[in-house]
Structures are given as C-alpha cells and as structure tokens.
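A lone chain, given as structure tokens: the form predicted on its own.
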Amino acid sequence: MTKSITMLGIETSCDETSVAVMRDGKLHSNIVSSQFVHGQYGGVVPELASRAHQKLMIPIVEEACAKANVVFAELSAVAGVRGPGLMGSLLVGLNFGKSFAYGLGIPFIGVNHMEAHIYSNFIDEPYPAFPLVCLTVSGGHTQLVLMRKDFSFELIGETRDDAAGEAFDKVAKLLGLGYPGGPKIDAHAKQGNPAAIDFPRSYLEGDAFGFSFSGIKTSVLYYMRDNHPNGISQQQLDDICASFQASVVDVLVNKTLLASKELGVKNIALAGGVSANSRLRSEMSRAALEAGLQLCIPKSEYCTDNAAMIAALGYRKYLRNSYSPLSETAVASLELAAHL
C-alpha cells in the first residue's frame, strides 16, 4: 500500500497568517488569519506583521492540523515561501517551518510566493492545461507569466510602476475609503456607473505585454481636484470607483487576450488578489469565452494570501524531490526562476 503524502503549507509573506494541510494533493485544510490593525495605518506595518506572525504560528498550525484531522507524524513535507515579501513576516514562517521539519525529520521545500499565486489554479479540479498565459494581479506584482509545461515561468510583461492592487489602495486612500482598498472600491463600483467618467487606459506602445497603474492613480486625483474640491455624494463616489475599476480592468483583460493571441496559447489564468476582482472576473470570463479561450480562475478565498497554494505547489516541488536546504534563507525580491 503507497504512502499517502502530506503537505504542511505556511504562507507568511506579508499580513496573513496561513497554515493548511494537503493529502495526495487534496487540500483538507486552509487556516487564514487577517491582521487588522493595519488598517488604521493606511497600509501594512511590517514590524507589526511579523510580531503577530510569531504570535500566531503555533496556534493556526495546531488549528490546520486537527481540521485536516493530520498529526504531526503524519506529515510528509513542510512547505514555506522564501520570498518575495517583508523580509521580517518571511523570515518568521521560513524559519519555523524549517525548524519543524527538521525536528520532525522530514524535506523542507522552499517555494517562490509568486509562483504559488499561479499554482492556485491547481487546487483543484479542472486544472489548466500547459501552455497557458497566466495573469498575476496583486498590492505588489502585475505580472504576464508564460508557462510552456510544468515549473517553467517566462515572465512576458509586468509593470513599470505601480502594480494594479496598489493603484487600488492608492485611490482607496484619495477617496477615503481605507484599506485595503480593493475590496473597497470593488463594493462602491457594484453600485455605480463603469462608463460615467472617461478614464485613461495605459497601453504603453512599444511595451505590449507591459503595465503602467501611476497614471490612472493621477487622473483620479485630478479629477477629484477639478471637478468636487469640496466633497461628492454617494452616488458620486459609487460613479468614480466603478469608472477608475473600468479602466484598470479593461487594461488587464486587453492585454491578456493580446498575450494569448501573439503566442498563439489558447489556455489562460489569473491569480493574485487583484483576481478576487468582481469585474476582473466577469470581463475576463467574457473576454476568454468570445475569443474561444480555456480560462482558469481560482476560488476567491484562493486568490488572496493562503497556505492552500503554497501546499499546492510543495505537493508538486515533492513529487519531483525538489527539496530545499536548511541553509535556505529568506529573499524580499525573489524572482520568478524557470525550474527545467
């Protein structure tokens, strides 16, 4: 009788706490823990994140553990992301979870945050078929990612600035929302008119897979100096955020598609906390079914910072003895690296 394989994930790249526990790539558990005492901040405070990493880590693995209804000799592999993110939140999960593997004597296996974004399509069933153009959308990264087959990352396009979850929380802030602003803005948007102000859209020409968010972010600012210097209505508000969405999405969408055409791959993908995206979701899933695309779109609860795809993708890095040395540390700007 095979052994069955048990993945242990730890995600702590930035504010969440996430624990959850794969079996022969079924996921059983997902334990997600928000910090919200960033929010009277405007954005995350990374000493404060990595204290309540540490605060946290014990009890949400115990939690993840007796939810999957694993205990700990059962564990094959602990899976734990090396960066990118705050150094300070990564180190807390990285170092745990490599003292936890080796006290229980089990591979440790390192993965690439961003990598398991794009691995979030393999939680679960379908899984997208290789080729596939994948769109990564987060507060840090806008990234157009090329993957041939299995572990192999062409990065295509990504921003020259601002990336499209942080020109979210940017004009969340200018329009006094709070944060994090995407979900903010996704909420008021519902509510208001995509087409009642002509936002720009940023193609970049000479750069087709490539992404710029700062000048959207400058018109809104104008806009709000020019034409409510003292203050709008709901209605208003609900207006703004649904054009400012528009314009952002229709940007993400078009150049997707174009990334999908030019290379002739007919499978595509998002990924990332952008994709949890209301809009982003609707225009995509409209876009892909006119131009006859395979579209793959996580789960929203997948979308955001989570353990499941970082088990996800230690299920696979383990399949193929892709362990990680002790030694490993931790990378704030780790890249996305072909893996052949």
Ligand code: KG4
Contents of the next structure:
Amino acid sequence: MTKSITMLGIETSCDETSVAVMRDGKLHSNIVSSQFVHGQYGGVVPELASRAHQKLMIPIVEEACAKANVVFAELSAVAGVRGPGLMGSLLVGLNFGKSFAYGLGIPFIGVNHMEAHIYSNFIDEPYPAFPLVCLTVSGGHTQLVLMRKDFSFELIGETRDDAAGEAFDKVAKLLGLGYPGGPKIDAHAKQGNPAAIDFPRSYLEGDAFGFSFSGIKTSVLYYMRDNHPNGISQQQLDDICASFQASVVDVLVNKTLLASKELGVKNIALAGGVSANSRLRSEMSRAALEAGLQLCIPKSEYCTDNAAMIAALGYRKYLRNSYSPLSETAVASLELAAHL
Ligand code: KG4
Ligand code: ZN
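Got the form predicted on its own; any chance of the form predicted in complex with the named molecule too?
What follows is the whole complex; the chain from before opens it.
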C-alpha cells in the first residue's frame, strides 16, 4: 500500500486565520477564523491582524488536525502562504509554518496566495481542464490569468486602480454598511432593481483585459450627494446596491468572455472573495452557457480566504518535490511567478 500524503495548509495573508488538512488531495478540514476586531475601524488594521494571528495560530492548527482526525506525526508537509498580503500577517503564518515543519522533520512549501485562489478550483472534483482563463477577484487584486497548464500563470489583465473587492468595500462604507462590504451589498442587492440607476461600465480603450473600478465608486458618491443629500429609504439603498453590483459584474463577465474568445480558450474559472458574489456567479454561469464555455466556480467558502486552497496547491507542489528552503521569506507584493 502506498503511503498517504497528508498536507497541512496555513493561510494568514490578511485578516483570516485559517488552517486546513488535506489527505491525498481530499479535504478533511478547513477551519477559518475571521477576525471581527477590524469591523469597528472600517477596515483591516495590520498590527491587530498579526497579533490576532499569533493568538489563533496554535489553537486553529490543533482544531484542524483534530477535526481531520490526524496527529502531527502523520503530517507529510506543511504549506504556508508567503505573499502577497500584509507583511506582519504573512510573517506570523510563514514563520510558524517553517518552524512547525522543521520541528517535525518534514518539508515546508511556500505558496503564493493568488495562485492558491486559482487552485480553489482544484479542491472538489470535477477539476477544470487546461488551457484555462481564470478571473481572480479579491479585496486586493483583480486579475485575468491564462493557465496553459498546471503551475503556469500568465497575467493577461489586471486592475489599474481599485480591485473589485475594494470597490465593494468602499461603496459599502460610503453607504454606511460597514466592513467587509461585499457580502452586505450582495444581500441588499437581492432586494433591489439592478436597472434602477445606470452607473458607468468602465471598458478601457486599448486595454481590453484591464480593469478600472475607482470611477464607479466616485459615481456612487456623486449620485448620493446629488440625489439623496438627506438620506435614503430602504428601497433606494437596495436599488443603489443592485445597480452598483450590476455595473461591476457586467464588466467582469464581459472581459472574461472576451479573453476566452480572443485566446480561443474554452475553459473559464472564477476565484477570490468577490467570486462569492451571487450575481457574479449567476451572470457568469448564464454567459458561459450561452457562449458554450465550461465554467468552474469554487464553493463560496473556498472563494474567500481559506487554507484549503493553500493545501490544494501545496499538495500539488509536494507531488513535484517543489519544496521551499527554510530561508524563504515573506513578500508583501509577491507576483504570480510559478513555473515548475
Ligand atoms: O479573497 P478575499 O477573501 O481576500 C483577499 O485576498 O483580498 O477577498 C475579500 C474581498 C472583500 O473585498 C470582500 O468585500 C469581497 O471579497 N467579498 C464579496 C463577497 N464576499 C466577499 N464581494 C462581493 N460579494 C460578495 N458576496
Ligand atoms: Zn485572498
């Protein structure tokens, strides 16, 4: 009988402390602890985030292993995020992961957070086929990535200003909905009319696969100032959320379809926190069906930051003996760069 491969995944790039256990490519546990301490500040406070990671790290490793019914001695390797993200947060997870692996005498595998988001499509079968165009939309990034094969990431388009998730968070803040804003706008949008207000769609001339979301945020601000200086009703709030969301989703869907058409790629995928958005999921599904494309969307719990995606990519790197030296450091602005 061949020996099982048991991978521990660690995610601490921002304000989620998460640990997962994957055995032979199957997920056995994925504990995600969101740090609610940031809510009162309207955004993530980096120093508070790293302190919370320090406090949560060991109990969550224990919880993830207990839930997976795995003892530490059974672990084959530890995979940990090394960037991009908040430096203090990354350092906690990376240094814990390296020390834990060293103590157990097993390999450590450093993982790129944005590459791992794409590999959230490889947690549950059926996995998508290559070549593949993935739209990765998170709080810090909006990227169109062409993968011709496993571990090959070609950045074909990205945002030149705000990320899609950042636009959701900033608009939510100006509407007084709190942080993180994406899920709140999504919930309000369900009760609203997406055609109520014609917010602009930003298609950049000469940059077919590029994005810009700073203008839409300003449009919502001006719309509020000009039309509702004294506050809004519940219905108006729902309509603004639905119309804003429709504008962002239209651009995301159209650019992904354009990329797949121009590159002649029939497989598309979604990743990142914003891909938990209900309208993005339904509109992308509708458009893919119409265009005869195969679409892969991870379960919502694997879209927002989680360690299952780190374990999924770490597992595949392990199979290729792609280990990291213990001298590997955290890189806050780590770029997609894996070519194994
Ligand atoms: O991938 P993620 O968890 O963390 C980063 O790597 O940034 O993405 C977080 C982003 C936040 O901006 C959050 O507001 C957004 O994903 N988000 C959503 C939804 N759920 C999370 N945006 C729109 N609709 C949602 N349902
Ligand atoms: Zn993320």
